[in-house]
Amino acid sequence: MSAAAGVEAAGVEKAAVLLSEARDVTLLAHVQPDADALGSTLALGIALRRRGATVRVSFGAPDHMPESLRPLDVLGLVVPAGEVPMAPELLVACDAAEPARLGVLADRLGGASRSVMIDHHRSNPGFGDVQVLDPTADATVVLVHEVLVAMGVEIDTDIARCLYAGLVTDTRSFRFAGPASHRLAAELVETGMDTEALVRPIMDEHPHAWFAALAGALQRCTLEPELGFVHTTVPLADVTRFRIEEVDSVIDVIRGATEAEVAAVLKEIGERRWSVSLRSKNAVDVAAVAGALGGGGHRAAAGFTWTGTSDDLLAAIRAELAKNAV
């Protein structure tokens, strides 16, 4: 076992002990939570509630749960950010690469009696009293599964669905998954869960009206062959009209451009405010690009927010891409 693996294993054991003894637990996902963040918090939350603990799951923004992920909350654990206590007994942050990713709930870290951080982002600086941090893990749900096993929790279909949702989405349908994730997926499927019924609404279904908006985003799509860079924008009107699921799916369409190593989607979230998604085919470390611009993430998937014009934003991305060129 490597030193890093030993540290992570120790964190798993410490987290398992804390959670096993906890009577009141607050589980936080990052803002704009995806399936890995919510799958992680809800898998832990279901296990803890069934053991008799008081459990709440929340996130800083938006003020509602992504529609396609609502079926994961079988026990009704998700509460609005305003209902999260200022001083939680035990706070667990899942899939948050840094405290700022907790948004308006970041201050709960300082008020918590004890805190646990479970994450797999390489850019994570480390925070919380107990840290389960492993950048080699394919998804945060992989680490949550390790904690659940250490707690002696039986992985039933409800918990398996939460874990599988995070695993299948963060590995892009297992295209970026290692052997351990494939083995875990098999274990989860063996609980009897219906993978097609789970994944279809998360990854494959969109309202008909979205296709016109997607067509607009594709018409605005621009290729810069000298940088191997493709990008487009989603205007505020479309960001506010459609679900997170639709807006976030644009990057998975344009990243398929054969000529581009890096793809970016600039999502307008306010006046001169942008949320940017970056993807690469792995030759360029977009986490380094995002990190230089105030964000973070993984080598092949990262993001950040920006204030300014779209022209200035694109210029900043180009400058960082030039620095990180292979």
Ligand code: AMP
Second form
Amino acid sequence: MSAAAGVEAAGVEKAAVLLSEARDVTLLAHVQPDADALGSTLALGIALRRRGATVRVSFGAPDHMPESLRPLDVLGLVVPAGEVPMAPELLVACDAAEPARLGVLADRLGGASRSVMIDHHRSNPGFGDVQVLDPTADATVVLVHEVLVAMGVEIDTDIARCLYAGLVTDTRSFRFAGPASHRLAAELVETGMDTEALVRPIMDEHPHAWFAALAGALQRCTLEPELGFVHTTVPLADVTRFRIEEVDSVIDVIRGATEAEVAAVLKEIGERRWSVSLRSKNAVDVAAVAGALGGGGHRAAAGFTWTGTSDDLLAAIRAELAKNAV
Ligand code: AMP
Ligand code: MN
Ligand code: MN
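Go ahead and give the structure of the form predicted in complex with the named molecule, now that the form predicted alone is out.
Up next: the whole complex, starting with the chain shown before.
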């Protein structure tokens, strides 16, 4: 076993002990939570609630649960950020690469009596009293599963659905999944969960009205062949009108451009404010690009926020791509 894996195994044991002893647990996902962040917090939350603990799950923004992920919260554990105590007894941060990714709830880390961090981002500097940090894990739910096993929790279909949701999305339907993730998926499916019914609303379904907006984004999609770079924008009117599920699906269309190694979607979230999604096929590390521009992420999927014009934003990405060219 490598030294890194040993550190992680110790973290898993310590996290399992803290969680097993806790009477009151606050589980936090990163802002704009995805299926990995909410699947992780809700899987732990369901297990702890069933053992009798007081449990709340929350995230700093937005002020509502992403619609397609609501079915994961079978026990109604999600509470608004404003209802998270200032000094939680035990705080658990899931899938957050740094405290700032907890948004307005980042200050609860300092106030917590004890804290556990569970994450798989390489850029994570390490935070919290107990750390379960493994950049080789395909998703945070993989690490949460290890903690649940160490706690002796029986994985029922409700917990399996939460874990599977994080696994299938973070691995892009298992294309970025190693053998361990495929094995875990088999174990989860064996609980009797319906994978298609779970995944379709999360990954495939959009309201018909979205297609016109998607057509606009595809019409604006620009290829810069010399950089192997493809990009488009989603204007504020569309970001406001449609769900995050629609807006965040654009990157998965344009990343397929044969000529491009890197894809970017510039989502307008306010006056001169942009939330940017970056994807790469393999050769370019977009986490390095996003990191240089104030964000972070993984080698093949990263993001950052930006203030300024879209022209300046694109120029900044081009400059970083030139530096990271292979
Ligand atoms: P997204 O394009 O929003 O799906 O983000 C892709 C990945 O990039 C996420 O899984 C996060 O790990 C990371 N990421 C996105 N936005 C940020 C940000 N503002 N700061 C740090 N990491 C980010
Ligand atoms: Mn995430
Ligand atoms: Mn993740």
